[in-house]
Amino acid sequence: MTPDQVVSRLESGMTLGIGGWGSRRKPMALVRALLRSEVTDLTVVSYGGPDVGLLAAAGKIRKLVTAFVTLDSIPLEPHFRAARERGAFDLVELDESMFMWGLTAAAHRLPFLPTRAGLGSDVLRVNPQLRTVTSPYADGEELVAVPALELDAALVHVNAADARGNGQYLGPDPYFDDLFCAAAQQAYLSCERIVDTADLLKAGAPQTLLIKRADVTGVVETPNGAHFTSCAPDYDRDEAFQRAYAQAAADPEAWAAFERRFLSGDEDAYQAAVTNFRQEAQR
């Protein structure tokens, strides 16, 4: 698929899972898809980065479920921060734990799983809505339930897949994407490049192949689509380019000419304007 096929499947109104970790393998060319598109009034569940970020400064949250949302190097994330201080939609934010906690219990189908984490915390002043639950054995333990986070879709970036819908990701950490998938009733792969499913195993050892063909729905290949995050091995983040973009987050003429030149054409025209961004920079 492209990254707008895969859009069109989409709907305002959904529940939205966008895998990655703060600036770290987000589907980022998805990401650009989505801002392109009419969709919005999204409820999006996300260890949030620069997709929060963008999704938020262009209007399409109506909702978003979160333990975090941080460029990573840059600890807020700036066009989250204004959002939410002008109170542009609901938040419920979970503990780290919690929220893995309530992917698993989705992908399981179980209407949620019980943790210690956030017991005792202003995890549960601030979500009022979470419940308890006592152990029913002789223990007799009061944990938190947390809710499953059922998602309609989810949107996951990995090094390689095969066109079945495999996913491997070779970087040093899986974060929680194959869980994302899992939870979803629909999910999309994209991915550095697509491989003969026989190389994968040549590439990496069994763990590293993450994702199961019967949890995806598409796979889109999309070189250098995790941009501006990082997608280790294959590239770091683009540093240079986050600080722009959080430069120009501040300033609201500043962000228009940032939408103008690197979000108002398709993901081909986003890539080219990147490579005149770094050629200038070296000048």
Contents of the next structure:
Amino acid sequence: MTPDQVVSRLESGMTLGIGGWGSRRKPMALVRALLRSEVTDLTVVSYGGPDVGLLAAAGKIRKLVTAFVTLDSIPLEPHFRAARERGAFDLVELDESMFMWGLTAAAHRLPFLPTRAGLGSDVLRVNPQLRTVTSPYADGEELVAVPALELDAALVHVNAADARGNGQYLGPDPYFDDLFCAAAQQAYLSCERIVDTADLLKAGAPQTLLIKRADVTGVVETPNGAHFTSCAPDYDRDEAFQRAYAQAAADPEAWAAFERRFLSGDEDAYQAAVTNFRQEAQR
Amino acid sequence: MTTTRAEYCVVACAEAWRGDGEILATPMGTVPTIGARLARLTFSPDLLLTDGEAMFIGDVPAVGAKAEVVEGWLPYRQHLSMVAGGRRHVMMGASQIDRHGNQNISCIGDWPRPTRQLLGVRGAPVNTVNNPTSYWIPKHSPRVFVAAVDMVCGVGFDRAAAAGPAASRFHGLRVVVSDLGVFDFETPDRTMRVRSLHPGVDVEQVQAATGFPLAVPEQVPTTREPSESELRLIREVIDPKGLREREVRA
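Given the form predicted on its own above, produce the structure of the same protein in the form predicted in complex with the partner chain.
Whole complex next, starting from this chain.
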């Protein structure tokens, strides 16, 4: 598939999970394809980074479910911050582990999972829909019942995959991409390279085979497709580009120029503009 | 060379992990990172440390340098399990903190439409009800030490008690270290108390920089001096570039 074909399967109003973490291994080529599309009014479920920032800047988010939005080396995501401060969308603000249990519950087809996280905090105040559950055993503990985060679709990016959707991560952390895929009705996997199934174990041990093809609807080969987030060991975060993104995001005119330069064409045009940006920086 | 304020802060942060045994030390910020590494190299040798990403490190490199030895794997999902299991002591930052130890890193103002959006709650809720938690405040001011935080991310003693036994069972805030002193909650009503002040800081100064009344013991101790070997470790081994001095005003 191509990124545009993936997005053609998505509809406005969907609940969309986006894998990765902060500014790490985000399916950015698929997010860029979303930006080119008419799809909007999304409920986005993400350990947020520039994926959330770009979709917020494009006005495509109706509701965001997250524990944070960050660029990692730049702590605050400027588009997310601006969107929140103008009240641009609804927010379901969960603790990091509540978010994980919500995905896990959906992947296990459970209505909720109990956790201690959230007790005593204002996460319960700002999410009046959250309920507690009392242990039926002797301890009688009253815990938070994190509802399942069921997804209409998930977008994730890994280092390698075969054409059938067996996905392989080769960096230090799987993040939660397997859970996103298992929690979704449809899951789309972009990868640095599509390889023969017989070659998957040449790149890494069996435990690098993170995502099962039964959980994947479509596979897209998008080299440099996590740019400008990190995709170790293929590449690190493009810090210079991320700085340029964050600076542009802080100013409407600069952002319009950034969009013209990088986001007005297709993925090939984006990658060419990034190459050009790097060459300029080296001069 | 006299001991700098930042070096007293490093030692005070290190002291937070004294006696913790074989648990994960999770420092956030430069001075706590130096402190955790100092503790591991001296009085708490069994502490586990990470590279800030997914690896337990087996050696103790300088801040900013890469570890040469990996002794284990800790991706985010396992880190969250370790939090819930309790074998961890985190030192977080705080945009706001109140006298009961409630902490905010999410946003300033009304949550539905904040005047200033910050990080979000991150892992503060799960941290504070599961494992020992301390805080590091590099610039002690009434904007940080407030009467009431705008959004409770990290749970304070009053909120943990009100939320019931499941919330208070493993809750325990240890210390708050700032550029002015060290604070704890060792009072009958579990409110913030002066444990020690750094040399050159007096009670009036710290109270003026705090937006609520602090409990003050009759005799206020002074934060302890680093030993010669601790100073050498800080200056030559852990932080030879002096990054600590950038985080703490002179």
